[in-house]
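A single chain, nothing else alongside it, follows as structure tokens in the form predicted alone.
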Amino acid sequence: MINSKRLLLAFSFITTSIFLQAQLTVNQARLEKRIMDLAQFGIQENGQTERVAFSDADLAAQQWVISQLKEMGLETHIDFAGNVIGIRKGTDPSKKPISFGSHIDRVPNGGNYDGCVGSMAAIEVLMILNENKIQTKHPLEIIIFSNEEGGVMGSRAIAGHLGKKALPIVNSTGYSMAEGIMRLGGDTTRITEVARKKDEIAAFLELHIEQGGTLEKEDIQIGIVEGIVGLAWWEVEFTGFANHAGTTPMNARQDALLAAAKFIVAVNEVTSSFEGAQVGTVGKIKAEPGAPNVIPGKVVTSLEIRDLSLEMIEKVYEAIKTRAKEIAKASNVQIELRPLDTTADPAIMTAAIQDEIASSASQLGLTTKRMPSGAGHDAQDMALIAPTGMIFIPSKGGISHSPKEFSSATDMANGANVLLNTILSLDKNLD
């Protein structure tokens, strides 16, 4: 026989946690609070703030991260490649871990929200779990990743595909790779045992700005990655011949940075003229001896192509190197183009999890917008090993990497709602 009371109470309580799973949310004042804090980790005269990975002021912003967590009860630890790991036991010791987070470094002159929006959203949900006493079954797992601007270190070695090559790439600190993992308290020797198995991990989420001027122009609220570009870098080197500028003739230089000049022009023309939304880009330089009355004898540039196809990629790669040779053989100077090994695949996020952000975003009464993603990110290396799923907000102009970046309390609480609500989900839904 049914206890008809004992039915009434479970119906409530059942009732009662889908009210409040419904109408919980972060705290937008908490969170804002908690963005301008790490703002002032790197912070210089002029208000702006610096903290490019390895750092000082990232070595003490990630500290910070840490004291954050352990004071929300979370076993904390230093992965070997530098990432903070933070893990909120679950009910079920069974259950793999959800997992979710981004990064705080920054590029030179950046801002203050990309990467750090997700990462500071992701403290705020385990706080509010806290707060609200609400125990899921699956252990949530918050990861800070090391050095995403400097070519998505801590996820790539979570993903088992950190080379060694990588490793003596020097960044704007003057630190390497190696040199900045064993800043951030990892350890080069063990950075192989970082690397999860693709069974290990139920979902991973990331929340960030979205890099652009999209949901700002059509005022959504919300935008579902769909997915991330891959990404490859060359070091190009032009080698002429460094001479005299007074007693040099025009007609009898090898000059490096005219060559690289005119290489800068040609990745912009060979890029633009294929169909698609491909981009490329020569963003350093470096010419030497450097002295203005000197003709360089070598220049050193960067070349990075972008594109949801790799076959795009190479198409735009080759088009360029031909373009190159040419230009070499005018201007008499030799060039290389050196691959780094700091490529990405495209990655496609997952679709069931689409959805799920999709129902969580609905259920705020969140507009949502489903768009792929021209930067990279860390999800596009978890990706590679667990269900993904990525969550943008607008950025204010569409700025960022600029100190002029901006995203609003209101639009960083509700990518952080989604977020919550998303985890809630997921934890309800997956094995």
Given for the second form:
Protein chains: 2
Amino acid sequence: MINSKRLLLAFSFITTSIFLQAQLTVNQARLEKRIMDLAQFGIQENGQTERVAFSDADLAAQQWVISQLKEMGLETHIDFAGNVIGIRKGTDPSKKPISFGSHIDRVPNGGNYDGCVGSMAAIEVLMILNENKIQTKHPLEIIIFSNEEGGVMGSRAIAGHLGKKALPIVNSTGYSMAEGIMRLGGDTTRITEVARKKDEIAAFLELHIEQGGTLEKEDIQIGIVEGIVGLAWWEVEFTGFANHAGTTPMNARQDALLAAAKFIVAVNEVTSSFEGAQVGTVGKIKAEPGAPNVIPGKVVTSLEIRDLSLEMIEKVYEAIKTRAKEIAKASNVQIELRPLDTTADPAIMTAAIQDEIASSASQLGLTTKRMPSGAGHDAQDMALIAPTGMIFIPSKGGISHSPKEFSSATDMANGANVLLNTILSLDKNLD
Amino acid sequence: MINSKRLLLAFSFITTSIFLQAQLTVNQARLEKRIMDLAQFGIQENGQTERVAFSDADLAAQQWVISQLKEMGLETHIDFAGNVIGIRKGTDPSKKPISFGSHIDRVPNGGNYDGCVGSMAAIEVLMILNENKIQTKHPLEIIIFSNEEGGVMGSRAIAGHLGKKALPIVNSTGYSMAEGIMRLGGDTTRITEVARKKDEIAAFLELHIEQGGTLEKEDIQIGIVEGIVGLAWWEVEFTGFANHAGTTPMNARQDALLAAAKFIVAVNEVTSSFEGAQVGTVGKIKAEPGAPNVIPGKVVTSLEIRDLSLEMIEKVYEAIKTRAKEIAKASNVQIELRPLDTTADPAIMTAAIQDEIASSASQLGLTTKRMPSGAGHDAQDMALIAPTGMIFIPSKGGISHSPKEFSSATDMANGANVLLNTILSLDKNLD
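Having seen the form predicted alone, please provide the structure of the form predicted together with a further copy of the same chain.
Time for the whole complex; same chain goes first.
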């Protein structure tokens, strides 16, 4: 009896302790304030913020993050790729780090949430652990990735596949990646040294806004990302014959814009004709000579196809190509589809990590949905070298990459709480 | 008998004289050389010529024309709208002038023929009359119109409807019409003084290249223009919602470019669905934000409809508007069609002048076809104030407004001969 009573007491202690720990939560007001403070870096007269990677605002925000990490007692440095790295020591020297983070750079005319939520939540998580004097067995590593929006530069470097071809690419600041890395305090001559081996990180977690409207529409608090879709880009050129719009009869035209219009309609029809969540988009178009009274002789458009399966991307593309051939013939216009070197393979998130996220959310009483990510993320590259998981929170109206982008403080705190508790459960359950 | 013999002799003399006069022809080699000489004004390193209105090349060519007119003994001046005017006196002081001419300015990246053929042929006609010491009863007036390509500026001024709104319009030289008029030697403060009353010109004739492929395809030497089509322009704005192309499902999009593409296809279908020679064109398109990975939220296109009948233009437009409404509804995209202030009413060429051209061509043994002009011309405005006719010659491949534009020396000489002989017959037959 005594033994069993002791056992019951002991068990009760353990469950209470787990229960308390699972309920550890971040400071919502402080997280929200930190998001607003970050939005000051690059703020314009019109109240909107511009903070493209490599800009002065990006560099200032990077230094502001570093000062906070140092204040918390983290070993902090900028790696050769311009990533900010902060290490909080663990109690077990044999353990590999549990890493987490996101990015603070933004697209031109972007919003205040995007990668900022995951970055500021990562700092908040570390602060809560400090305040609650919680030691983890694993070292905890915060990574604020450099230049996510301009080609997931920092995470590609860590995953060991930032090719030399990428370095001359110039973003809207006017700096190339090479110049930007130097500005951020990296070193292009030593960039390959930042690449991690496959067993160097115990797990990687990224919290991010959904950038779509699914969670909001279905009134769900947490998205558990199953995978990040792959994408392929093409440049499509339509060559007809420019001629006088007044003197060329309708049946004698080689109208490149008419052919392009038929192609755009076909891309939409074909992509929607297959079962699944694949998307196909024409976002860019240029018609030459581009005068109201001249039949366009040349049009160039973009084509993008995304899906979790490479096979589906290929299937949609082949069907679009078939339609393009029919349109070319019917319109007496040449159509050429040229693949661009920007293809990203789909990245599947680690099933066990998905389950840990689900369990943490459930213990916090939050509703969840497993879903693909239509957007690319740093987690996509980290998945190549570490067990990886992603946590989504709702985006108001599904809007992203826009000053209208918004996630509520409650949703941000929910996401940060799931991140915090998933880190703690991974610390327990991982080797 | 004697009387009747005399009458016969006299009649025979008259017919012979008419016959000889009808066969009077221009100097083909000299006309061709003058076309090549004119092409030197604005010639570039690549061998192509740039001579947009108001450019240094345009001003130099204007002075070159003036020196030729003065050499021929014409009373020559630049009017307040920058038109070059040369008068060859007639024998009957009571007669109003027979006017003819065209323009020497060119579109950017244009060709050597366009208005140049009619302008150089007009000089050649005057030279032949001088060499053959032929006096006309009517004064002959050559007009080289200013800035035809940038809005038929000079002819609108002469027709009395160059509005003040047009003066600030800037062309590719960077000069506004107001500045251009001053550069050409005109005077914007006195521009209304160049307007002619309806009975001041006995007749106006313009020789021009067809700018279409009908004459060449049907192997016809001379086109007799029945009328110049009217045209109306609209700006069409498509307002959807810009969003992430990766995270927005196909069925949740408000894709402004997809709606614009359906609209472009509809413009083509609707315009071709009516009997007739009407044309409808979308030549200009801009999609925003214009990135391959963003669904376009806003697209602006042009819309142009041309026909000889205003009713047909209206009918086609109404049918396009109906389709636009359906597309807007189905695509969840707003479509707004805004009329632009560039509408030109159709201009019917004077039937009696058409007959004179037909008769002159026939006496020269040339094949003819009556046809509309799909392009606008100075003759369109001159038709508002004078009995007007237009003579077309074939354009190789129907190409115009392009460095590939070409008309053969034989065709140019045929056109100049018809111009010459129509002037002479009008001089006989008109009051």
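Definition used throughout: the rigid core is the maximal C-alpha set that superposes within 1.5 Å between two forms. Residue numbers count along the first chain shown, from 1. The model shown is predicted, which means the values in this text are computed figures rather than measured ones.
> State yes or no: after fitting on the rigid core, is the Cα displacement of T301 between these two forms at least 2 Å?
Yes.
> Can a Cα shift of no less than 2 Å be assigned to A256 between these two forms, given superposition on the rigid core?
Comparing forms between these two forms, the A256 CA shifts at least 2 Å.
> After a rigid core superposition, would you say the CA of E314 moves by 2 angstroms or more between these two forms, or not?
Yes: E314 shifts by at least 2 Å between these two forms.
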